[in-house]
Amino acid sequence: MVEEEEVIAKKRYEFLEDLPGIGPATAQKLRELGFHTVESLAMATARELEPAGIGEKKALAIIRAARSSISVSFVRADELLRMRENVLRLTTGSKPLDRLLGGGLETQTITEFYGEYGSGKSQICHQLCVNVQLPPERGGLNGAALYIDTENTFRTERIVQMARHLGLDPEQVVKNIIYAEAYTSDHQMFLLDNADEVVKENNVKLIIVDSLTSHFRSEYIGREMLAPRQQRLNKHMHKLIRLARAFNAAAVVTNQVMAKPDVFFGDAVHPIGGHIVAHTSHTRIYLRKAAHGPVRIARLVSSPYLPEGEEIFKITENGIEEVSEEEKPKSRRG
């Protein structure tokens, strides 16, 4: 028995059917539940496999085999430090903004951009869809983007503008963006739950949900609906982080804001989603407009290891760009 487990631990599984205990019928049921790859099973819980007719003991064995295949286990901190070298960085297109983020957006984490309408959230998402296709020496990840749109804000014309400015072939850039519009919160969750195969087959290195909370906010109305809304948001975001970690991709969500009229000092604008979204997003950035023009202010609100801070950038027809000395607000010059 011990020898059999050692063989399982050393084996590399490519398809669900390769895993011990999974036949064609069970594999089909798992795919219907949203588990299309070995990586997605490695991040699952035994309870999540129950609807496929798999008992707890068998489910744990399957998950253990899947995890052994992709090396999900306890590690020492020094090993973790070496593993962190696999974390990649994606440029925003603005050096000051990249500096604020410690060198760009991290893979294997969720970066949240929140702000009022017109603050530049979707524009940044468009720019990241182009930037992720750049080679590493230019700040990209040589990968594709997966874009889940909940507010019908995605525009291919904008992608073409940004691609041309970076000297990329617009037709090829558009081909490397896999797009889906989510019509309800259930549809939004379904799209992400079934995205693992798409991510793997298309070398997706950027997963965007724009916006995360729009449907949840409009469908779960009233205090009595707050608990079920938060539970579903929690499940949705944990699926996102599992995908990001399994495929070493950057995950980005945008978030709407609400005003708190009872706040008399400081900023009365707060992101939707409460503690669930706050704790699951690793890096949170608050975007707001400057007094006038295309200039935007990005404030790093929270990060596991980066200090709070602010930087400015601008949104032009070329995309996200740095602000010249002349364009900076007077208080920031020099």
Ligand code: GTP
The other form holds:
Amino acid sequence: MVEEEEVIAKKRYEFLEDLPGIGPATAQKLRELGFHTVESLAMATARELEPAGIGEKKALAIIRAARSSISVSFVRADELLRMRENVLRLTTGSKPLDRLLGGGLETQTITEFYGEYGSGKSQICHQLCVNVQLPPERGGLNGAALYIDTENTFRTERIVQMARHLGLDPEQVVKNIIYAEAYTSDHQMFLLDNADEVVKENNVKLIIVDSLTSHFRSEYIGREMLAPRQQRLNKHMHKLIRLARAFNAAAVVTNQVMAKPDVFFGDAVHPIGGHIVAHTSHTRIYLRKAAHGPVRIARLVSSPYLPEGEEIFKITENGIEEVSEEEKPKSRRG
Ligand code: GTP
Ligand code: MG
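Any chance you could show the form predicted together with this ligand after that form predicted alone?
The complete assembly is shown below, putting the previous chain first.
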């Protein structure tokens, strides 16, 4: 692609050591802190570089240099606009669901799927891992996926099924999914903190954390743990958003909630992570099961600019699919 070539041509610093003021020893320390690429340094704050023995002034200079060499910057409104113009869309596999999302999942932002067990969060994640590999004309991003799995729910067999249905070579599709199981919340954070290189080298265009909250929920118990938990979650989410921006990737997190069907929707569910997760994830979708069967209801709960709305989809052998007119409950027929 011409555009990509231009970006590469403009890049002046390829490795950490190329940046002014970074020698091999400092580069090593930065890597230990999780900064493996110039992109990740461009997104860093001066304070984050302090543990590498870099003073504030020098840190700011390094960050500035790193920023100057990547394609996007994050400060001025005109640049913000330019950045928005680079936003790409990834299909969910269901046209109505894509419509609800304004054309699919956006890159450079976090999309959160929350809902009770079996509502389809992980199934959507699997589907997205396949779809991201499609060419843009089929709604994909021609990229790879990174799947951070906290509940050991990732199934290669399921990917194979979905890939076959789309006429893709399952063997190839499976190779383009980089998988990591996170054993604890600390490990989960560690994985993401060190993901930049893997993202860059493999052209990862989709980063999934499924589930974002399960470890945090089981490890941080009780009122007094609430504040530290939120702080850690906040940090984790910010790392994710920075990766998504630096590499123009889509980021997806899942979040389990208990459904209380007797309560009106607005109060029915309390996603764990509360406000911090809500504010950091830019698009939130609430999933719930229809009365029975494969049909699921997706509700766009918050988005920076899209109206709230609902659409249905179904989970089948083939993956995430649209519901045909005949299959729709009467109330939803258009
Ligand atoms: P938790 O992680 O437990 O919170 O649930 P989740 O929201 O991640 O649910 P998940 O995405 O794992 O959805 C599980 C549901 O998807 C199952 O109950 C099935 O209805 C459906 N499903 C999963 N795999 C298949 C499959 O191979 N074929 C079909 N037809 N349906 C499947
Ligand atoms: Mg799941």
